[in-house]
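The chain below stands alone and is given as structure tokens, in the form predicted alone.
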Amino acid sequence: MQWAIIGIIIFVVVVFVALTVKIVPQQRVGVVERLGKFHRLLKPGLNVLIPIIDQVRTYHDLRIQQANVPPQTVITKDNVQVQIDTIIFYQVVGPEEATYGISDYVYGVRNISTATMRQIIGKLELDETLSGREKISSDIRLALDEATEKWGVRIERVEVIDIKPPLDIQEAMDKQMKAERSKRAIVLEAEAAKQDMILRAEGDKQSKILKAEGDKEARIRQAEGLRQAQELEALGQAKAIQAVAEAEKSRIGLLSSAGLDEKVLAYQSFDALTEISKGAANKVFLPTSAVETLGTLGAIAEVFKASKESK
């Protein structure tokens, strides 16, 4: 009997401690109600409550969480049914609002996401839907932000995972894609051939231009060389004439300094003619100036006389 009483006391103590002491992990928070009314929040760490009077209504995880939205079939503006998978990342920022603002905020987020998605896709055609994932995600997030602000939930990100058009549309899109790729390949080949022809023509043009410029440069240099050679030759001839003139001038100067005037030179010339006249020629023509000179000297008769005697 005594042991039973001790056991009951220990049980009561354990229950009392369990109802009084609450340990909350990091990034979690508890909502405490006192007599059925919100009282306070339990912060991470050790918390003490008044048993029976205080009760923990719920705990919230304050980390960013994700909620998968089941695949939804929606109709585009051009009446094509597509199936869209989305995922939503959210965070509880107001534990009190998340507890009392809505009964299940995850369910509410999914429903609002689905309704918003139908509205957005209904305004877009199929091609816009397939290429507008980023816009669709942004529009859904803005709509969720407006609705969840009162729920103490903040939408961090909305991602459209997949957009699946009907099978026949997919086959048509595959054929269109193959046709587009074939078209681009043909266009690229034609463009490459065009570029090849242009580059070859440019290369041929540049080659001809360079060859013409080379021939022109060669002809210019040849003409320049010929001109310089002619100038040098003329310069050489002028210097030679100048040297001969200088030599003649010097010779005349020397003769003049030696006292050899014109009469003496005429006599010497006549003496040379005398030697010539001793040859086979029987006639000698004398310059008039020489005759006058020798006549004044009275020597010409003696010269001819001596010549006849020698014969």
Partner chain sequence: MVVWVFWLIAAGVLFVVEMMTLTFYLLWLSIGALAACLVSLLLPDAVLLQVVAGSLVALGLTVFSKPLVARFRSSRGFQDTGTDIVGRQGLVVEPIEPGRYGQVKVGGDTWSATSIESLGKDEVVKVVGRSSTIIEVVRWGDMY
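Compare with the form predicted alone: the form predicted together with the partner chain:
No partners, no molecules, just the chain.
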């Protein structure tokens, strides 16, 4: 009997103390209800509760948590079924709402993100879904924040891990990509050929023009040179003629002033004779009259001598 009482006392005390002192680790929070109604939150550290009256309803983990959403089949605007694989990061930011606002927030978060994703993808065409992951994430966040406001759960981010179009569509996309690339290659090639031809023709044209121009200039210069030379020559000749004429004139003037008209003639004919004798023909026949003339020439020489002595 005594031992039973001892046992009961020890049991009650152990339970009582265990219910009273609560240590809550960091980044966790407990929701305390006093007689069934929300009373306060248990903050990290040592907490003291009143047993029976106070009761910890639940603990929440305040760290960011991840929930994998199993691959979902979603239909896009252009009626293509794509498999979409997402991961959700969420965090409990309002422990009260997370306790009282929704029965199971993990389940809720999963469902609402899938539903929202379907709705958003349904508005997009296949090509947009593949390229616009950023936009999908942002749209999902906006829709989710409105929904989860009452849940005390903030959906940190929804990441689209993978978007898988059906196999035949994937093949078609591959084909399209290949065709597009080869088209680009062909266009580029043609463009290159065109440019090549144009450049060649242009070079040809330019070279021809340059050559012709060079020819023209050369000829003009040549002609100019010729003209100048001829002009100069004519000028020189004219001057020479003039000088000769002048000299002749002055010579004649001088001769006539010396009063040697007849004698000059005789002298000149003599000069002419010596000129003739220098000609190509070796034999020279002098007419007798000419010999006579030579005789007179001797006389003339004498005359000259005499005139010299008289001077």
